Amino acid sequence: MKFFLDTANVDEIRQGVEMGLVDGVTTNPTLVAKENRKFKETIIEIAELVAPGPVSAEVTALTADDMVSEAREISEWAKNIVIKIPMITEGMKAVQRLSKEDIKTNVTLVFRVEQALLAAKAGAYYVSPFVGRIDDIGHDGMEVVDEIIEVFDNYEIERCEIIAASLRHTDHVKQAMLLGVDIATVPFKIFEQIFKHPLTDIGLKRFLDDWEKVKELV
């Protein structure tokens, strides 16, 4: 499973890249706004940090023509930029047109298996079911991810990868691994938590305490 960081914080991304464990980044206007930085310069810097890994940058237009125009401009900023397109009818028109121009797209705001299949048929390179937001309305977000995996297997859809998005905790990440999803995109805080276990901390402390006892004998 590949790991993407869901953030626009350059310092967080740099830390992830230094670990050698980050395969890409997903962003959106909300994440960029939190950093109080200009959108274009932020996306370009992130793209340089994670290259050749993909960086998903979202359009804000609501019509197919405007989405395509905006996507063309953004895709010129770096070779590894992927365009995030919302799962709406105008968005699918844009995805189809962009795929013919070899501009990769990530269809976002997916909440049903049917939406995911439509996105793949339109030519999306990635599809992003929002697990946490599905959970928020009393349904099982991971069940939707499982259904998407099954349907993509049924129809041998290989060109479109599934990104488990809106992951809220490490158990979401574990479930994504068990399901065999292509990619999990996670906030940096959750990425850090994956490393942690109380027994790891206890074991390390014990090793260090024992070293203090024997180091003078070395």
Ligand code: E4P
Second form
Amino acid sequence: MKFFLDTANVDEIRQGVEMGLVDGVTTNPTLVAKENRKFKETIIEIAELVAPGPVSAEVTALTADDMVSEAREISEWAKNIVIKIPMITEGMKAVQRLSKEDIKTNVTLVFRVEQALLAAKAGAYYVSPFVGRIDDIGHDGMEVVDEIIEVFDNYEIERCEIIAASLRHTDHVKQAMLLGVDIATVPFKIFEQIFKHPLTDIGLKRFLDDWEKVKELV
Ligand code: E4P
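Since the structure above is the form predicted on its own, I would like to see how the form predicted in complex with this ligand looks, so please show that one next.
Complete assembly follows, chain above in first position.
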């Protein structure tokens, strides 16, 4: 499974890249707004930090024509930029046009399996079901991910990768792995947490303490 960091914070991305095992980054307008920086310079810096891994940057236009123009411009900023397009009718028109121009898209705000199939059919390179937001309304977000995996398998859809998004805790990451999802995009805090276990720290301390007692003899 690939790990993407779900953040627009360059310090977090720098730390994640140093830790290794980061395969890409996803952003959205909310994450970019939190940083209080210019969108273009933020995305360019992220793209440099994570290259050659993909960086998803979202359009904010609402018509297919405007989305396509915005996507063309953003995709010029760096080779590894993927354009995030919302799962709306105009968005799917834009995805079809962008796919013909070889501009990669990540269809976002996906909440049901049918939406994922339409996105893949339109030519999306990635599809992002929002697990946590589905859980928030009392349904099971991972069940939707599971259904997407099954339906993509039924129709032998290999060109469109599934990104488990809106992950809120390490258990979501574990469930994503058990389902065999292609990619999990995680906030930096969760990425740090999945490296850790209290017994690892306790065990390491005990090894080092014991070593202190005998190291003179070695
Ligand atoms: C994914 O690409 C989105 O940026 C993100 O996972 C949304 O997560 P949230 O529901 O925690 O805002």
